[in-house]
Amino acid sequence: MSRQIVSVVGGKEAAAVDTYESTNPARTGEVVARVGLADADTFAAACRTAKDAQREWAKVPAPVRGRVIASIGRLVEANAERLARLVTEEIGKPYAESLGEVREIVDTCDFFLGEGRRLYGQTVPSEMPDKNLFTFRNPIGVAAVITAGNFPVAVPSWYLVPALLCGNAVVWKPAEYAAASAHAMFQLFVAAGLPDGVLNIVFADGAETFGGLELALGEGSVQKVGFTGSSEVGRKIGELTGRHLQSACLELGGKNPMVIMPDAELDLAVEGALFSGFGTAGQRCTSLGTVIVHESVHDEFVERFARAVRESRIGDPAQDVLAGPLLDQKFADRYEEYLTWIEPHHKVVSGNIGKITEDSPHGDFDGGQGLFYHPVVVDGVKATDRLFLEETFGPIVGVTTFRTLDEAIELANLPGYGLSSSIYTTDPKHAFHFREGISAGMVSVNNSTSGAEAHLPFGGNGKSGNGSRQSGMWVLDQFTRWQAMNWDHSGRLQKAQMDVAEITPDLAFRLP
């Protein structure tokens, strides 16, 4: 039987105005969960509830909040296999990847549990006597967090864990098509002892979420918005928060380049391109967009890459496969559109394109009843092509060539995204020259464009985000506000920049 799921606000189930069926994309006839969708008013009400709960939560000492984060990590660890199986069932991610995603929640908790004892401020010297200066990190208040479903539990943890640790309350709106996974994660967080209202989960469609967010910002019950999703929606959220003088933490799309230098180890580069291009069926914000290959090794690389793609295993995500199905029917429909961007001057070197069926199998796999699509490699892509310039969320990778590293960097930056990037080379000079020139927030050397670690900053620039960073110590600046304090114990009014002692130097002095 499928699960019945509704929003939870202040520890109580909230009313629904509509129903969404979250299905298994590997077997689309299976309903994983029937999800009650809330409206804009419910979202705004959840933000008010969070505002009330946050006041008391902020009074809990930060080291104690850190112990709650530790408990979340242990609970997730104890339930890792069950949660990973649910992720695989609901979004079709291969089980090994799902297990790795759940592990990332544990890693995030392990990192931040100690930050409860390290929310340091500073004691700053004053320019005047008998006066002390201090800085403090204060929680922002309420964070509204809106996440995509391709990483239904790992990416939300990047927001939820540090936000809660810093003393904030959260209203979390996960993707409808990943609602069961999100609800299970919510239950684990609550079981760690979070007071009612400190973490709330609201299921709603995009329009109602945006309307509820607009209401909450207008009422002053939200002080931070975290959003992971498309660049198009990210722009709208950035505009909305800006109108209310609030900032958003935006983690958006990518057109992530991989540069293959003449001295690259090609087998390693092919392995990296295969995983970053087609792992999670190419449905990561860090998925490989275009391989930019030096003309001297182009033919050999393309031949090896195409062969690896043709020989890859696509299929049941519960098995040992490179990729499973696309996340949901709406992503399959969108991917079908991307395939129309293949032009006559392109050369598909990987074999069949489109949906995997009995008439168009991938190896011995006929696609069954799922949203399975052929992995596609398109050679001959030009810098003016849509396939080169725009994000293609799915299993398609373009290939183009370059002559000089400066030309490769220019091509890599041209689409205007700036999330992840990669270069394969054995020359450190090439690696550091690439790092200096690339606009991406993340750079890999001899590694794929995908693969974040919990203690490194994650985030992009340009169309990929507004420069905000998640993960590691850097995300603390998203969920705290600096407060400066000066304490004058001189017994008199000392005016900064005015009542400052001066020591006069003899600047005319010269050595004899």
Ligand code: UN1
Contents of the next structure:
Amino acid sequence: MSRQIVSVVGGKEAAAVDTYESTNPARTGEVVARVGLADADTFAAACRTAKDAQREWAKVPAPVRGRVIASIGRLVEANAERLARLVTEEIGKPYAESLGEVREIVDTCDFFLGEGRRLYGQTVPSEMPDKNLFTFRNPIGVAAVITAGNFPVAVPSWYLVPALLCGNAVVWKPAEYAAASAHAMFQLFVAAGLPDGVLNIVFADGAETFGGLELALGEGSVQKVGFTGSSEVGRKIGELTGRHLQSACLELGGKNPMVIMPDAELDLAVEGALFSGFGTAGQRCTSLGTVIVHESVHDEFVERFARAVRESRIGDPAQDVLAGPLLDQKFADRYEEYLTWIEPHHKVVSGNIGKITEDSPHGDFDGGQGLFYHPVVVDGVKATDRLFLEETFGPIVGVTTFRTLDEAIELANLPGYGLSSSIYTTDPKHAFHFREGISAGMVSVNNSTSGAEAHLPFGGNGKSGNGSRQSGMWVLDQFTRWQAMNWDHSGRLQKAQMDVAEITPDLAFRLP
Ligand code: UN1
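Could I have the structure of this protein in the form predicted together with the ligand, to go alongside the form predicted alone above?
So here's everything in the complex, that chain up top.
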């Protein structure tokens, strides 16, 4: 029996105007949840409810809010297998990865529960006597969080946990094709004791969400937007928030490069390329885009990489497989379009392309009733190719060559994204030279492009984001605003810059 779920605003179920069926991409006939979709007015109303609830939530002492975060972590841990099974069922992520994803929520809670007892401000010396300066971190108000479904619970937790800890209220709009996983996580957060209205979940399509956000920004009931999704939508959200003098935390696409130096350990590089290219069926924003391999090791690398890809296990995500299906039909359709970017000068070295079927199996797997696709390695990619320049969300990796490290760095930066990157080398000089030159927010050395840890800054530059960073202490600047306070206890009006003591130096002094 499939679940029926609807938006929850202020602790109450909200009206739906449409229904969406979230299906299991490994067996597309199976409905995981029937999701009631709300309209723009409901989204805006949720933001007003959040605004009211936020006032009281901000008064709860931060250490007490930290205890709520601790409880969320415990609840998620106690429900880890259930939640991970649901993620696997709904978006087809291999179970081991789903468990890792759930682990990432717990890691995030572990980090922020202590922040409740820090949220440090500063004491700062004044330029005048008998005057004290302080800084305080204030909550921003209401955060509207709009997330993708490839990480249906971990990535939302990067926004939700610090936002709530800092004393904000949240309206969360998850991807509809991952609605059941999101709803389950929402229930765990609420069970930790969050007062009604502090966290609200609204299911809506893109157009209604955008309309609702526009209304809410106009009414002054949203002070921050957290968005994870495509560069195209990110641009629109950035424009909208900018028009209302608010800021967005944008985590967008990637065309993540992996540079392989002639001194690299090739087997390690192959393992890294396999996981970051085809783990999660290539559907991470940190997934590998293009391998940029030194021309002297190109043939050897491509041969080993292609073999590893051909021998990889694809299939039922409940089993021990490298990759399951694509997230949803919408993603499969888009991925099929990327396959049309393969041109006559390219060489597909991995075998078949397209959907895995009885007539086109991957090993002994015939794809069953699911959205399973062949992993594709395209050699001979040129810097002017669409395949090289644009994100191709899904299981396809390009390969190109270089002569000098500077040339490799130029190629790596060329598409204009800047989320993640990787270099395989045994020479520290190369690693640091690469780090300095690469435009990405994240750099891996002898590791895949994906798999960032939950307490490092996560985020991109260029087409990958607006420079905002999630995770760790860095995200605090997204969910708080600094307030500066000065307190003069001299009993007189001391004017800054004017009533300041001066000590006169002898600037003409020189050593004999
Ligand atoms: C994403 O795909 O939006 O580093 C995030 C990684 C994961 C997060 C990916 N921890 O690959």
